[in-house]
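Only one chain comes next, encoded as structure tokens, the form predicted on its own.
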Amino acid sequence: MLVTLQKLFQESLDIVAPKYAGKNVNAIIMVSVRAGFGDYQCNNAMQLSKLHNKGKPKTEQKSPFDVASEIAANVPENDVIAKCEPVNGFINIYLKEDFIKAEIKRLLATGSPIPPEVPYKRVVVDFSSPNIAKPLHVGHLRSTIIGDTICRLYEYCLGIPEGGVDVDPVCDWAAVEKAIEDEGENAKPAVIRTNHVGDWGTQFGMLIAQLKLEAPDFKEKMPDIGDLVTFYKRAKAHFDEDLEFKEEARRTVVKLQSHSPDEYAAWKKICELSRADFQVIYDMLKVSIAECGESFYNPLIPVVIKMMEDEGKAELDNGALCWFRDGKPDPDAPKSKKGQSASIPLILRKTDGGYGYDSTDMAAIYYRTQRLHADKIVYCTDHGQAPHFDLIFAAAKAMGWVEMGPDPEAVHVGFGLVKDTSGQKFKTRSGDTVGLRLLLDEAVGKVHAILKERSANRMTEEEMPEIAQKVGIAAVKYADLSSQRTKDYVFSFDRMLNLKGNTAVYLMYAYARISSIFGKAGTTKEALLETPEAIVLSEVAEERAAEVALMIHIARFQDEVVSTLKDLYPHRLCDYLYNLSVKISDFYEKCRVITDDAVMRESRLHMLLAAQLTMKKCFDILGIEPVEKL
């Protein structure tokens, strides 16, 4: 609806604004936040009045109300707006009831909210990104959950079938590249879910040396090294305490980088074990993601560096090959307190000839834009890495690989820390990072206990485990997604499993209650979808107001998707979903659903179905599986 209203008011402003601002201005339309002030508001009049009145005598000035009245008078005739009401510098916009009913009927006719159009065809989302030989822990929770939701958001808007396409964790990227090239401009829309795992570097010398020490015959019989965390700690302790082992580890790195058969085989074994551990968590979270780690980009690094050198974008600085955003700094220029020049370099090749994160990420953005032909790339990491990616994007722009305008082709989606209830970084009592598997299992266990206590009369013992699994995982996901991602958030089981307020449990109960009402009415979703036109409004003012308020909120779903696409803040969808459940609750309070009036009964059941279909799509984007009973 927001897009439609913006177009209508833009037509008016194209006539009115030049008179007062001397130029065209964009329509500013917002959802009204106060009851009784319309369904939407146009907020341009105040600004235009100020621009017009600046430096003019009072006799020539225009009040915000005058400007607002002129804007309202020039809105073209349409089937959407019932009335435009100028109030001071604002215009309150009231929608036509017939338009609202038509929107709900359209939703029911299609069986799902219609997505907005997006100006992208191939989106790469880089998320999760654990390190090999280390488990997924609570620090990876936000990246994995937020990244998956962003993928689902783009998949919905691009019309990719629900649930996306199955992704092989060990992806054949050469085949992906060839398919893209073969399809050319006829390529189907795609969201490429990328797991940039840490599977290369000096730590592998230590791990491989330890594996060869513990199991010289590992190629024939892989030892049961058990918990990879314990194995990693064992190798690290050995590395720190034994100089001879440390030297052996360094020699092993060199052999690995040269693809020596033994070292490479050991590396593959360690990666396979780690990958299997990751997959257990991804399966629990219902997250699909294709691995494309640091090792994949390693051969591309020299190619990318050569390109930058050929373009004059790389220069030596104290033995390191660098790119400077603002040019190489003057060695005689003032230094900061830390002794650094103001211009921080992107280090393409270190003084010892090695490569670091800068090199790998330049190779990655080259690959994603030039080989995968992505027109949107999203990097989902903690916000502490924002300066690093800002530099990567600037270098990619300098090479002509990305555009960084109002709608940038490469964006960093940063997020804050997960903290405990005391406000400290979330850790175990021993000070270790909390393992994600234990966290998820605990959430599911707590939900199972709650179901046994409160819902035993509504479900069987056989149903409880599956419902507990869905609700427990949903509670963890929603607690994360409903928090503004740039801020730290407190992980609290008590809060996330609360039956009241903005929690997954409350929302899933609201969804299940609608299914329960369908059962009591002796109907099904499928039966209701066969008659999408059965929408009428009550003649009772209070009931009619609740019906209209619910339907308007349902119809606003596309507006919220558009807003979420702009800044990739998933909490916007969570807020929308919670407010929808509040509107449903108010609807129950004001409007009797199962009534003797057959026409009104059918209409209200259809309104609830429209609400549930919208909730379902919102849950889908958030990666949450709703339940039919709770």
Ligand code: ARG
Second form
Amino acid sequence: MLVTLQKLFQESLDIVAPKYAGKNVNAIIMVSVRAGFGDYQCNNAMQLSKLHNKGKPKTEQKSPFDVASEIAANVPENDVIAKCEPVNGFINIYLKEDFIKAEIKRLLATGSPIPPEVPYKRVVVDFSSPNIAKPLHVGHLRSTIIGDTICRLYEYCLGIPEGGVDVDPVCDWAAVEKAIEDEGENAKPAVIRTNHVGDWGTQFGMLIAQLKLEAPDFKEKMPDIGDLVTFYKRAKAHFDEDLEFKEEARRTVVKLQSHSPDEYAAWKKICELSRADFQVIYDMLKVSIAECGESFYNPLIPVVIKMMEDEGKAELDNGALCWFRDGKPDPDAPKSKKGQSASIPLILRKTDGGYGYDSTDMAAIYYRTQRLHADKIVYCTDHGQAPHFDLIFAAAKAMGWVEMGPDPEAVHVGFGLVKDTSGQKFKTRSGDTVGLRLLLDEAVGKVHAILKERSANRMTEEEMPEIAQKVGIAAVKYADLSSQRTKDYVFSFDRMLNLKGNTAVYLMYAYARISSIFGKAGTTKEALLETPEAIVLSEVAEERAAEVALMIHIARFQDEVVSTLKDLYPHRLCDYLYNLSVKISDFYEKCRVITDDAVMRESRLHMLLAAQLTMKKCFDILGIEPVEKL
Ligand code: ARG
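And the form predicted in complex with this ligand, for comparison with the form predicted on its own?
Full complex below, order starting with the chain above.
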């Protein structure tokens, strides 16, 4: 709806603004937050009047109200707006009931809210991305949950089923590239879910050396090395205390880098074990993602470095090959604190000739933009990595691989730390994937207990485990997604399992309650979907107000998707969903659904269906599977 209103007001502003500002200005339309101030607001008049009045004698000045009135008067004839009411420098916009009704009927006719159009076709989302043999920590859990939702948001907008087409966790990237090449201009929209796992680096020397020590015949028979994290700790302790072993580890890295068969085989084994561990968590969360780890980019790094050198975008600094965003700093220049941080270079090749995190990410952004032809790339990590990505994006822009305008092609979606209820950094009991699995199991277990206590009359013992599984996982996901991602987030079972308030449990109850009303009314969603034209409004003012408020909120869904796309803050959708359930509650309070008046009853059941379809779409995007009874 915002888009429609923006267009209408833009037409008026194109006439009015040049008179007062001497130039064109964009229409500023917002949802009215306060009751009694219309459904939307236009906020341009204040600023236009200020611009106009500057330096003018009182007699020639225009009050914000005058300008607002003029804007309102120039809005073209339309079927959307019932009334534009200038108040000081604002215009309160009231929508036509017929328009809102038509929007709801359209939703019922299509069976699902229509997504906004997006200006890109192939999106790469780099998320989860744990490090092999190191613990998958709750930060990676956040990245997995937030990243999956961002994928789902794009999938929805691009008309791809949310959750992604079944991807193979071990992906054949050559085949993907070829398919993209073959499709050329006719490429189908795609969201490429990539796991940039840390599967390469010096730590593998130590791990492989330790593996060879503990199990010389690992190739024939992989030993049970226990969980990988304790294995990692064992290797690290050995590395730290035994000089001889340290040397051996170094030699091993070199051998691995030259793909010496034994070392390469050992590396593969360790990666496999780690992968299987991660997959357990992805399966529990129902997140699909394809691995394209650091090792994948190895052969590409020298190629990319060469390109940068050819473009004059690489220079030696103390033996390391670097790119300086603002040019190489003058060593004699006085050092200001700010100047120093601005000159931190991108390190393409380290002094020892090795490649690091920067080198790999340059190769990755090249690959994604030039070979996969992505027109949007999203990186989802904790916000501590923001400076790293800033530099990568700047270098890629300098190379002409990405555009970083108002809707940048590469974005970093950062998030805060996970804390426990006492404000400390959150740790799972065993600090590894096992710990994460136990954590998810615990959420499911707690929901199961709640169901036994509260829902025994609505479901059988047999039905409980599956419902508990869905609600438990949803609770963990939703708690994360509903808090503003850039803030630190407190992991608390008590809070996430609260039956009231902005929690998955509460929202899933609200959803299931609608299904239960359909049951009581002796109807089904399918039957209701066949008669979308059933919507009529009550003649009783109070009832009508609740009906309209609910329908307007439903019709606003697309606006919310548009704003979520802008800054990729999933909590916007959560807030929207929560407010929708509040509107549904108000609606129940004011309007009897199962009444003897057959026309009203049909209409209200349809309004509830529209609300439920919209809730369902929110759940789909948030990676939550709603349940029909709770
Ligand atoms: N493995 C990294 C970590 O655990 C995250 C990788 C993010 N993606 C990237 N392209 N750098 O911190």
